[in-house]
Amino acid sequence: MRILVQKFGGTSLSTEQARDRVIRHIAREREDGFAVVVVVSAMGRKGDPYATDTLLSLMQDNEGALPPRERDLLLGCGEMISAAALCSLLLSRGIPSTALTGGGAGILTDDQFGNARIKSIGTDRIMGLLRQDKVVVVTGFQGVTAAGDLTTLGRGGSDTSATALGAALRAELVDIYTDVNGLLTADPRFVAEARQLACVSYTEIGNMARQGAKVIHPRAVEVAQQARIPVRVRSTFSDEPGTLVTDTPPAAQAVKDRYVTGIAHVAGVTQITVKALDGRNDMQLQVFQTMAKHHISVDFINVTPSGAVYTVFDHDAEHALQLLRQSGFAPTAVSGCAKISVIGGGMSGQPGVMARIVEALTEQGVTIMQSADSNMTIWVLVQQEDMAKALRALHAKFDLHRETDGP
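That sequence in the form predicted in complex with adenosine-5'-diphosphate, only its own chain, can you share it?
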């Protein structure tokens, strides 16, 4: 049996026309001989009646009153609505179909409610249904604990449901359908010239995803890479093949690693600066132990004997500053910053990359508040109001609108 997993994101299910397109993609692949497993997200985006963010807002009035276990019960509803609606649509078009919850599909997780990890997937039930020629529609983003409680997998969890099911079922391919044509060289919401990449490695898309390109979740990429299952990121709204993710690109594509693959961003971060206190040498230890103890995730860390600079998410900033003051420090903070990443497999050892970044941003009058680099990525921190300008300037400086593979 040739198995294909198709995952449809929120916007792919939000309107009748979109759902029509979804049915077409399912029917086409069935005609091509695939046994199809469909993973669905909740319908629409924030503000839409059944979107996950809307469900979340149902309990905002007394935040904290709902324990994580019950919160997951609420959060899991969006995908169940999608799965049932899609199943009924398939049946009405004469396509045999069964809808399953994550638990019903055999997805067993740990009991970390809100951010559960998949422990195993039992495939008997799905395989049985596929043998009966049914399209199996599975709710994304959720699983079940050994005790039978519904869990959710955290942001972007439906992508992980899809690749994990793909791995467990030994699928030939996992298709991630969304509202853009594939992985682009930058977020098209900010960079109109962003170009679609036809073929990328797991490492490239994983890096893009980790640095904020939300078209696929980084965990989903890891799972696919481990199982060596090819993934395509593609649009629900066209029949184009999208971006192929694999470690064995077609010969024509097997050029050397791209110099720069793309540019990603994360907005909504605060830069915190802490100065060491006279006569005390425990600043570094104090600061980072305190952040860790309170589960505040820190990034962009730069430590010197005289002080520390790092970033936290805006929504953690007030808490972080309060903790630092309690420890006797006098921190300063700049909120509303954005971290921009220039990502490439082939930039390591290439001289002049940083010089070009500085040049691009200086030409646009964008101040670099901080920077750091690894062998595959260079990061800069800028004010959020400069973010779009900076993304466009870097995109142009590295000629990403054109097919290039070198400096």
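Rigid core (definition): largest C-alpha set, two forms, superposition within 1.5 Å. All of these numbers come straight from a predicted model, not from anything done at the bench. Residue numbers count along the first chain shown, from 1. Compared with the form predicted on its own:
- Once the cores line up, the CA of residue 36 ends up less than 2 angstroms apart between the two forms.
- Residue displacement note: residue 383 has its CA displaced by at least 2 Å between the two forms (rigid core superposed).
- In this overlay on the rigid core, residue 73 has a C-alpha that sits less than 2 Å away from its partner position between the two forms.
Can I have the other form now, the form predicted on its own, not the form predicted in complex with adenosine-5'-diphosphate?
Left out here are the partners and the other molecules; the chain alone remains.
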């Protein structure tokens, strides 16, 4: 049996026109000989009746007075509505179909409500339904504990549901449908020349996703990579193939000779600098323990004997600074910054990449406030007012509008 998993996000299900496109994609793959499993998110986005953020707002008048277990019961409703509605639509079009919750589909999780992890997936029920030639519609974003309680998998959980089911079912492909036609070399809102990538590696798209590109959740990429299941990121509103994610591309889609794949960004961050106090050698320990204790996410960390520099999101900055002052430190901060990431699988060992980054930004008068690097990513921190200019400059410097780049 050739199995294909399709995941449709909230915008893919929010209107009658969009749902018609979903039906076309499902019918096409069935005609091509696939047994199809469909994973759905809640319909629409914040403000739409059944969107996850809209359901969350129901608790605001009660000051969020709902325990995590019961909160997951509320948040799981949106996907259940989507699954039942899509199942009904498929049946009305003469396509045999059935809907399952995450637990009904065999997804067993731990009991970390709100951010559960998948422990195992039993596939017998889905396989039996596929043998009956049915399309199996599964609620994304959720599973069930051993005690039978519904759990949710955290933000981006529907992507994770899809790749995890693909791995468990040994699917031939997992298609992630969204409102953009694949992964682009940069955000087209800021870089008009941004180009769609035909094929990328798991590591490249994972890094792009972690650094601000929102086409697929990083956890979903990790699951697919471990199982070596190819993933396609596609648009619901097009029949184009989108971006193929794999480490073993077919010859027709072989990765070109490039060492920079794309540019990603995260805006709305604050740079915090803390200097060590005379006679104290526990500064770094106290700073980061304090951030961890109060659940403040830190990033872009540079530590030296004389102090530490790191970033937090703007919305956490004032709280972080207050905690540091209470601990006896005198932190300084620069708000309204943006983290820009230059990402590429061929970057490791390639001389001159950082020089070109500095050259591109210097030519545009953009100040680099901080930098760091890993095996296949170089990060720079800039003022947010310079972000768009920096993105365009780096995209042009590495010729990302073309299919290949060079030294």
